[in-house]
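Listed next as structure tokens is one chain, alone, in the form predicted on its own.
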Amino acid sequence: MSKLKNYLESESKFAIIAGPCSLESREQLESILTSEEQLSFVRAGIFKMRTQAESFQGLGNAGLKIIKELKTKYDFSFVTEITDPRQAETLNEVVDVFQVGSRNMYNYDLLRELNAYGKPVLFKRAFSATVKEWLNACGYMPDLGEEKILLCERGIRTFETSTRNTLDINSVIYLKQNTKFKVIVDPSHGAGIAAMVGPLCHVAMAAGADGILVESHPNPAQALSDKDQQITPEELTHIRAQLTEIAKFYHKEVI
């Protein structure tokens, strides 16, 4: 937690949380975790909001038990998505950081308990929300403010089929020029395609960014969800390797 509060409160810390789109097994975050030793934040979905009804949606319980005994044995900060106001309670012993997904930007009973919890809100930008709308809804965490909310570009639906969202690199610029937010990217969904992923950290540390949120999985084409945007831990390792020599120029610190 002390990793948490000193990157909260540095204006100078860049975060690269990364992990599996989806818990899958205690084995494959655990190989995460010994690949990547510098990961300090780790990401992985246990409720999955799915698309199609069919698709994998996380293990659930099955899943909270794995992330409690991998917390007793490897120190970092967990972040994983929450879909519903009735998780809270369960997922808060687990959890330093909720996040909240793009299809629940405007779940207002959500945000609402969250701000009861007054734990870390990663906080997506809904497909096709304004800068503005996004804004206007952390207005219902009022409790955790700037300080606490982690708003995070994951691109925006727009008329482009070449990639599958557009990443908004003007989103990330006017929020850290206008307002005291940390400002967190997704390349991975924002282009959803692995071999994007890299250019794009790159352009998001360029742009301002407070750091980045990365799908990475042992072996993406086996992923249960989201393989075509995953990267591997030893691409993953390269990127922060990169990232670290860049930071220089933009006064920036790679944890």
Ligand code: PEP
Second form
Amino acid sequence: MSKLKNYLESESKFAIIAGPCSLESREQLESILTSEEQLSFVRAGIFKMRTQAESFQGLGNAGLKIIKELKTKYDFSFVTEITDPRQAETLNEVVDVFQVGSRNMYNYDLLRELNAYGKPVLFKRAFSATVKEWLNACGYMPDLGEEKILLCERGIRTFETSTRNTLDINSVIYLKQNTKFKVIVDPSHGAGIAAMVGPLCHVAMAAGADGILVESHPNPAQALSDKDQQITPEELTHIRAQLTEIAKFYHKEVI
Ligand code: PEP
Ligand code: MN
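Switching conditions: you have the form predicted on its own, so give me the form predicted together with the ligand.
Following is the full complex, with the preceding chain placed first.
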């Protein structure tokens, strides 16, 4: 059974999904794959939804080619954002888990399209969506349902400005207590500050989350997007070691 299928069927596994905000080059992703050998779920944005139109928009189709090549050499499940239903067919060739970003939680045509592929969807909460609206939006992916939709809490917009977003840890506990969905915490976008990622990963485990989505870059200062919130592969290795210890208390297995 593949690691991904095994994870979806288990209730006690805590997944570390990590990788750069944006795929920038083959070398960039390869350096993460070689320094974090245990990483089996890799994220990297190929089609980016940037707030400013002049910012880096991702490698697009050139990025797909890089992932195809790396998959022949390394064993990992790939998570990347789909921003338009017209990308579905080509992305389907390399993607193991489709990510729907915050800005697209209400894009019901995109959500409907994903039913056809039968692959799991990492479904991010919109900045200002209530949990009820988020759960209602899941209704557009009836063929995936609770087994294949992974809800991702990535922080919401509040009156607070000291951090990029306010990670709504309540939503994680609420969803774990009231639904059967797997819940993933994204501390990178949740705080927007690299130094806060480690502590928030601990909080995610305590809240009962089923995993974390973390942005990691070999050289965060040079990142083409979200440079303030990306951690180095060494920091990621350290967080994995800490979570592996903490997981014993919660009877979870970090994968
Ligand atoms: C991302 O994960 O890179 C991303 C763009 O996240 P969000 O949709 O939460 O802003
Ligand atoms: Mn990002």
